[in-house]
Every structure is written in structure tokens, then in C-alpha cells.
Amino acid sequence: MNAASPSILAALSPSDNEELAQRRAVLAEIDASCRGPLLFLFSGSIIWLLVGTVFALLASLKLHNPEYLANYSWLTFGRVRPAHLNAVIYGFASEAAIGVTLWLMCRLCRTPLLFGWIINAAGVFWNLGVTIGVVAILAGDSTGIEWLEIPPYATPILFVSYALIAVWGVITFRFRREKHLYVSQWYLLAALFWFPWIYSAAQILLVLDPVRGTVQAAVNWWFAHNVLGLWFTPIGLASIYYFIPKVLGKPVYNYSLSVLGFWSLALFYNWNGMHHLVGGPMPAWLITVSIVASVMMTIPVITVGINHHLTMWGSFRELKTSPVLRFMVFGGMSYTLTSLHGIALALRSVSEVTHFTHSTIAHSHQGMYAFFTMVMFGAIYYIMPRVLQVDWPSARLIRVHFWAVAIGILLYVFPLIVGGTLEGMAMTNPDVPFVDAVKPSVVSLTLPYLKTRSYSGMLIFLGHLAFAISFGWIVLRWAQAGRLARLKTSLARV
């Protein structure tokens, strides 16, 4: 994909060719050193993706067919929905993010993976913690705190795992060969430091030694917002900043915009979240500050959007041939739209209508799936052939994956925004009593949109199956190529 053309190679001097060969040798060494941990992390993340998608489909079906599997206590809506959330957030998204961060840090630091056992141990602990947590949620042992439903006896396992990963990140950065810092490294390093801060603070204030009263709601929304904005968003943006210029073979459009986008994100995002409590028993100044910070997020959103779009300018034809670019550009555009939508939802006049409706669910899936998950798919499609030295076996499966999940998430988000808005307008209509607003006669306004949500989930699940088959297939081809190489070596020794 990024190999130089024969005409360019012919024009290089012998010293240039030697330098290019050395650079490729270093990259090959880095990729080989990452192979084992990445196979473990990406395999685990894809398994959790499939598990989480099944739970999501069950939860979606129950919204318009409550009797479905109602006799099984482990599969009630109140259990499968948080099981889906935690399986996807901590099982798939975080594990994929750790894998992509690992590879990007090694590549950008020009350093082979150091102390790979740290990552392997962290991966084992992480999957153990998520497994215990999800099973406990299905068994009814949930904390009941959104995004933090995993019970307190499983969270220390996750924290120990992440501590190992953070230590590895510091070690890799300390012994880097490349002293120049690329924009992606800013975001990756920031994410590695931000996540333990927000996760440990939320665990202490909500689970281990809970604060009193309405402060719990404030802490909960502070965590829920910041785990997306200060953990997943930096890794997603770091990936876009790396892969789009890499695939196109040209630099990012403007370095100064990168600086502005990073620091404005760091400054404004952590104040977000309180706008979800508009109308609640919270100090007015707290909500107002959050709304102002949400509006100020226009700065990083616009600067990042300009940088990504103008880096792509003149190269959009490459979307036809590069699946990596398709996922990355879809994710980058979704980041811009999601953020602008979030800014609008933060305004009091809008939030009063939407913040108890399906519109909020649509917005969260815009961020976690349309932006972050699509970017992770693109990153894995780029990384795996370089790590395994084997091409993806089926371009058709990749196309099925992209179009199924792209169409699926669009069918998910936009109908729920419309249905949620209608739902909110009914609930806030002074001429409609609240009790009547939640009766089937009124809820039927949103019923078609909830059914569309289930259909879109089936389409997304189809895409995930195509992705899992592609991943298993490329690993199988790599294993077969390895056996063949070993056979040739043994025959040559005879």
C-alpha cells in the first residue's frame, strides 16, 4: 500500500536505497515483536465484539417485544443491556484500543516491543476481569451505576491490568529511538495517563466509598462522558492522524492545527457531562459551566475536522481501493458530526426535550461506534497484514463488513434521533400528562424506530461476522505459511 513505485526506486541513489532497506528492516523487526501480543489482544476484542453484539440484539428486541425470553432471569433487559455495554466498552473497545496503541507507540518510537510479557500478562488479567464482570452482571450482581456496572471484586483485576499497560507505555516512550514526537503520540500518551485517573476516581467516589446524594449523579456523568472523551477519543484521533497520511503517503495538512486541536480537547472536554442533568437537583453553575465547555468543544472539533479533510483533499478517489481509508474517513466524519450533535444536545432548550429519550442512546452510539469502532476496524485492517506478513484473504468479506456496519449504524442512529425527539416532545407537552406519554398509545410513536434499531443491529452483526471470519482466515493463512516455511527449512537440511 505504501511501497514506493519502481520509477521512484530507480531514481534513488545507492545510499538512499540502503537507508530505505534499513528503515524497512527496523519496521519489520517492530512488527514481528508485536505479533504475539497483538494476536492475543485483537482475538480477544473480536470475541467480545460478537458477544456484546448478541447482548445488544437481545436488549433491542426486548424494547419492542418485552415478552421475548422473559422467563429467563439472566436474560432480562436490566441484565443484558449492561452486559452488552460492558462487554463492548471494556471487552472489545478497550482491548482493541490497547492493541492499536501498542503498535502505534512501537512504530512511532521506532522501538521493538519491550517486555512483551507485560502486555501478555495485562491481556490475561483484562479478559479475566471483563469475564468475571459480565457474568456477575448477568447473574444480577451489578452495581447499577451506568458504565460502572462491573462489581467491585472484578474491577481491581482491570486496574492491575491497566497499570501494567501504563508502565509498558512509559518504558517504551523512555527508550524510544525516534526523538521527534508526532501528533499521534500526544493523544496516545494523554489517553494512557487520563484513563486511570478517571476510572480510579469514579470507582472510589461511586463504588468503594460512595459520595452522598446528587453528587453521585454528577460523578457518574463526569466519568461516562470522560471515558469516551479522554480515553477512546484520543486513541481514535491518534489513529486517524497516523493512518490517513500513512496510506496516502503525504503529511498531515497543518501541524499548528494539530496542536490547537489537542490542547483544546484536553482543556475543555473534562468539564463536559453535567448537561445530562439539566432539570435535575444540581447547582445551576455546575450545569452552566458544563454547557459552556461543551460549546467550546467546537474548537477542537472544527480544527481536527479541517485537518483530516484537507489531508484527504484531492485523494478521495483512494477510498475506492483502500478499505483502511474507508473506515478511517467514515470514522473521522462521524467524529465531527457526533461532536456537533453533542454540542447541540448540551444546550438547555434541546436537552430538556432529548435527555430522557432514545436520542441520547443514538448519540452515544454515534461516538462509540460510528467514530471509534469504525476507526479501530480500519486500524486492524492496516496492522494485521504487516504484523503477519500475509494479505487479507478476501476483499469481498471486507466490503461486506464495511457496508453492513456503515449502513447498519446509520439506520440505527438517525431513526433513534427522530424517534427520541418525538418521544421527548410528547413527554414535555403540557397538554399530555406524563402517565399518558409513556402509555403504548404514545410510545407507539417510537415503536417503528425501535424496530428499525433491531433490523440495523442484525445488519451490524452480519458485518461483525464477516470481520471475525476475515480475521480468523488471515491468522489461519499465517499459520499455514509458517508451517510451510518450517517444512522447507527442514527439507533443506536433509
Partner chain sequence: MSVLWILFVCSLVVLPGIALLAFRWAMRQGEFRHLEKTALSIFDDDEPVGQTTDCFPGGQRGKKPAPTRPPNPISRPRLPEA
Second form
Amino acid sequence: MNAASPSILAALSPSDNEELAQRRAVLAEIDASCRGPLLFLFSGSIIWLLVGTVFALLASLKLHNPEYLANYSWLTFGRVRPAHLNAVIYGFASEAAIGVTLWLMCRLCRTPLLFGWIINAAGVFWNLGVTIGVVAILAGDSTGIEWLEIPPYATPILFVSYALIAVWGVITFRFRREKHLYVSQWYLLAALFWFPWIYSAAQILLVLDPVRGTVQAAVNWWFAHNVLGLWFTPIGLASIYYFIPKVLGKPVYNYSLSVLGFWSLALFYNWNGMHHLVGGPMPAWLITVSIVASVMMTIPVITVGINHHLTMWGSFRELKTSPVLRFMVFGGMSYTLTSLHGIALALRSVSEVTHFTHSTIAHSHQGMYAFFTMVMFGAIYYIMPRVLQVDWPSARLIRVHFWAVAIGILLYVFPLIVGGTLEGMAMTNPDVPFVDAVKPSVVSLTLPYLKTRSYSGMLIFLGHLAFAISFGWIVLRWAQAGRLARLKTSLARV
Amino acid sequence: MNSPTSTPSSSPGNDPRSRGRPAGVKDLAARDPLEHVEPGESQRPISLMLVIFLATLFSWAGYYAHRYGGGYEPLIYNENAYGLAAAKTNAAEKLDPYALGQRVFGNTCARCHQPDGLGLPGQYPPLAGSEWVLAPGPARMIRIVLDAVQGPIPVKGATFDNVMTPWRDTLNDEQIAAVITFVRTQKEWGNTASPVTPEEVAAIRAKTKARSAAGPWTVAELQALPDQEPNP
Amino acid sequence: MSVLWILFVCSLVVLPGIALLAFRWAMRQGEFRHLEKTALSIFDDDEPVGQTTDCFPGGQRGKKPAPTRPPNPISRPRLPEA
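Next up, can you give the form predicted together with its partner chain of this protein, since the form predicted on its own came first?
Now the full complex is given, and it begins with the chain already shown.
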């Protein structure tokens, strides 16, 4: 394969040892078995990423320029924002997460993905469900429940599709040929079970047979918080646990800590969520327990942080040469930061100021984007060349992608945290009016931060475009390489 | 098992993956499939720092959950209701009467008498510096707030001909006492009269129960009353 | 109300039960032993130690030569004889 780079050559180079060659063949077989499903899932997720970013930009622009596109009911803020959220959460992030999960599962179990068409079929259904959901939201048919806006006629499609994928992931695990379970497998397996649990519980309690009163808010926050913590976080951490040691060629710093990290996450995370209701009409103990659980999250956060950062320690030089490592380390550092920030936000005295401000938005983007999305980018950069046996076409595009999204998200998160905190302090101060034509008000105070966010959104969109071009190009290269190989074999036959 | 032809003698010291393990031990374990005792990491003692860290966190968690848990009662919304005894009585919190009065004033009185207490000339009489407010005793003012007053009424040299709204059925004793206290002691308006207790309001409310059906008080009726409410 | 009862039973009995079973299964599997071996299980026998396995397209990986390392102690599943 003429397009292969050194990294691919290493996996393909002929070996003098027959046994090693055989093992490489197993690896190649595993990667090849994932090719179809991963191509489908990653393509879908990148399309949703672009769509979601456009909606995000619209929503951000409307916050400081309310007349913009205000005449189209489909593009009002109340529809564009949930459309953005559902497109990136269920379209981009979940689909990329499923793809990475399946590949990691196969690699770690050392078994090929059997019957890939089942995953393809499930992927079609998943995309169908998200499309119906997003269009319905734009048409004004949202349930109005944050993170669960997709109307009830689209969710069963998502359920069926997810069930197929999760069952297939578990079956792959069942037929593993590797005796030892690596910590990533723990996280992945748990996430495959946790997501249907929280999603179905929230659907039943909020949409199908709604509970009454303030319990709805409690369930909603529990879901919104746990979909991050029990679905995206484990998959992100599983990826970091695999890719940083794998890329560096050195094992995790302290493996026994990683076991502690996993079980403490499993024990404490699902208590979280109620701390967003500090000051609300909720029984005091419910909020207190949530705050305690948030603080107890220090255990998994610190152990995972030690493992990620100390594995990296002494190898920061490699960041220059490895794009995967860049994204992974950025994601790992963001995880530590965002978790510690989140723990601080859960405390009553802090929450009283920062709640109901842009600070919460900044925090969720720090978790969902600076951590999870960056990790997914890194994983896709590692997986695609191995699955397609073709290297990425352009180093420049990867660099543009990395710097645009890295600077973009930093420009998004940190100013908005500052702005949100100032906003909260102004809102708790009765002398500052909410809106005022002359005097400084809450609205005029937050305006510069909201504008910064729009600029950072444009930068992030640029990065996503570079990524999408890169992805399309590598697929094109693979298709061409395949045609070339077919031509060669047919010529040889002649 | 690896092929026995591989070289077990290559120095493990160069290998970062065999950190902290005596040379040679791993290879023995690797060769003997019956070897179950695993020297090395699994027997490494747990870090003291980790133990202290976990112990601190769990102690804090226990303290915080107990201190701010409101006794795990479903109807306790205030995290400072400490301990089960306090939680079960669910006693209403004692509010600062001045702060409560300020809130009641903002919600009910300020619409007419204005947030600055100066009223509107010709329509609503002022409360700041008003001789009706600053009377030595609150007997008249409590009656006015309970059942309102019918103009014309002279205040600070001007006459206002308007009808007030009665608050007997809207505000309770504590709220009326608080708002009268707030108005009478509001230093920014120059008011420095004495505060009023909910008991005083309750006494007058009971005494004037029959009178309330007759509508607002007239100025003549009020002026006939003594400044200080006689003790019953 | 009935939904809440299902929720009670789930949250107090079923879910902790599943978690305990999972933990017991992991104990029996020996997941909490041989930790260092497990940390190495992601590497292949022929993988160079301390050398990055990823680089920008067209770029050079870390120049330092790969040190030879002792064989990975974990037995590998073989490819089924075909």
C-alpha cells in the first residue's frame, strides 16, 4: 500500500517470526472487521457535529443579537438551542462514543466484530431517530425537558437501535479471547449498562408517566448530570486509559489506582445532580446528599488524574509529534479541571452565586467538549488509519483542527466562567438592575462574554470543517487505494 | 505462554514496564504456569497518603450529611435545621422584623406611598415625617393598616382626599407589626419612632373586629383615640 | 405512585444487588490480582517499548531506537488453526 506511513508500516511490515506475523494478522483482522460500522458511525457523527455547531452558532449569536433570524419560527432561540444540544449529544457524541466503544471492545477482547451489518442497521436507526427528533424540535414539537427534548415518537427508534448496539457490544465481550480485563473494558461495559438505565428511568418518570411537581426537576437534573457522568465520562476515560499508554508504549502509572477510580465512580456518580437545585423547593437532605457525593467524586477524579498525568510525565516531548496524544492529553487535563471545578460548583456557598448563570453552560461545555469531544477526536485520529490501512492525508489539516478547537474552547470556557460568576454576583445584588437603559445592569455586564463566545464558536466551527475535510479525504484515499488493489489483482490474474 | 526461545535474560531494568520489581522474578513467574503467588505490585503496601486522603473525605462526608441533612425529613427544606428534634418541630424561622417589614412594604405599601415613602402630592399622603406615623404610640397606625382610612386627612400640612385599602384579611399580625416597625424606624426617611410587636397588633385586631364591617376609619374617629392604647 | 414504588425497589434492591454481583464476579475472575500484568495486556508482544505508535502523517516518530524488552508474560490466544 503506497499511501501507508511509518506508523502503518510498523503494523504491516513483514516479520521474520511466523508467530508474530500471525498475531499481526489477528490485529489486522480485528481492525478490518470494524471498518464498515466505524465508517458509518464516524461519518454520521461528523455530519451531526457540523449541523450541531451551526445551531450552536445561531443560538450564540441570538443571545447578543436578538433580532437575528427572529422572524422564522423554526429558528427561534427556544428551538435552535435544544436542536443544538440534541444534535451534538445524541447525533455526534453518542455516535462517536459507540464507534470508539466497539473498536476498543474488539481490540481489548482481541476478537473481531462479527456481523458488522447489525451495527450498520442499528446506526441507520439511530440516525433516523436523531433526525426525526431534531426536525421535530425545530418544528416546535419538543418535550420541553432539557436533554430529553426529543419527542416520544422518536425515542423508541433510539431505544431499539441502542439495544442492538449494546447487546452486540456485550456479545463481543462474551467471546473475548483476552483473559485479562483492562480497565478500559470495565468503563465501557459499565457505560453500556448505565446509559439504558438512566435514559429509560428519565423517559418513564418524565415523559411516559410524568411524576408531579418538583420531583420532575429532580429527575431532570439527575438525568442531565448522569448522562455526562455515566455515559460519556466512562467512555472518555476508557479511551484515555487505552490511548495514552498505547501511544507512548508505556503502561499506566499505577494500575491499582485505576481500579479504585472505577469503583468509586460507580459508587458515587449516580448520587449527583440535585446540587444544581440548591435553594430550590427540595428536601434539604436530597441536596445535601448530592453535594456530599459531588465532593466524594474527588476520589475517582484524583486517581484518574494521577494515572493520566503521571503516565504522561516525562513524555511531554511526544506531544510535538503525535496528534492523538495532543487531543488525549488536552482531554485528560480538561477532565481533571472540569471535575474539580464541578465539585467547587456543587458547594452551597458557590452554587448560590453561579447557579442560573452562564457559568453552568461554560462548565458543561468544559466537560462535554474540552474533555469528551477532544478525546473522541484523538481516538478517531488513531482508529481511522488502522481501520482503513491508509494514513491521514494532511498534517496541516490536523494541526489546524487541533489549534482551532483548542483555542476555541479555551476562549469559550474561561471567559464565560468569569462572566457567569460576575453575572451571579450582580444577580444576588439587589442594587444592580437586570436590564437598564443607562445604568450598568446584569445584561450589559454579560454582553462582552457572550460576544466572545460567538467568536470562539466560529473558531471551533473552522476546526470542525478542517476535521470533516480530513475525514472525507482519508475515506476517499481508502476508496482509491482499494480500487488500485483490485486493479492490481485483476492485472495479476491476467 | 511465550515461546521458550525468547530471551528472558534481557535486562528488565531497561524496561519501564517492570518498574519496581526485582530482576529475574518476573521471568520465573512467567515460565511456571502453576506459580500463583505474584510478587510485586499486588503486594505493594497501600500508600499512606491515599489512606489519609480517603479517611479525611469520608469523615467530612459523614459530618456534612449529618449537619446539613435536615434529619432526612421530607418536609425540611432548610439545611440548617440541625438534628432530629429541630427537624420534627419544623419551627418557622424567626425573621428579622425590619427585613420582613421592608419586604412587606415593597410588596404592598410602596405602590401608593412610593418606595421613598414620600407619597404622591395630591393623591397619596407621605409616610416619611408624617405626624400620623410618628405618633408616640402606634394605636392609630395599626387601625389604619388593618381597616384603612377615609379622607380627607391632613398630613404634613396638606390634605389628601382618597380611600386607602384595608389589609386586615391579607396581612397577619407579624407582617403588620413588621411593616409598621419598618416605617416608624426607617432612618433614611428621618423616622425614629418606637417599634411595634405582633402582640399589640393582635390586641387591636381583636378589639376592632366588630368595627371592621363599617368600612374605613374616619379622621374624626381616629383623632378621638388616645395616642397610647390603654392596657385592657 | 406505582412508578415510585418500582423506583424504590430498583434503587434499593435491584441496582445495589447487580453492583454487588458484578463486584463478586470480578473478584472471582481475579480482576483484582495480577494488576501489573493487566496493565500490560494492551501491548502486543512485538510492540516497541517507549516508542510512540502515532505521529503526524509523513512525520518521523521518536528517533531513539527501541530497546529490546523481555517478552510479555501474558499468554496470548492463538489464531484458531484454519
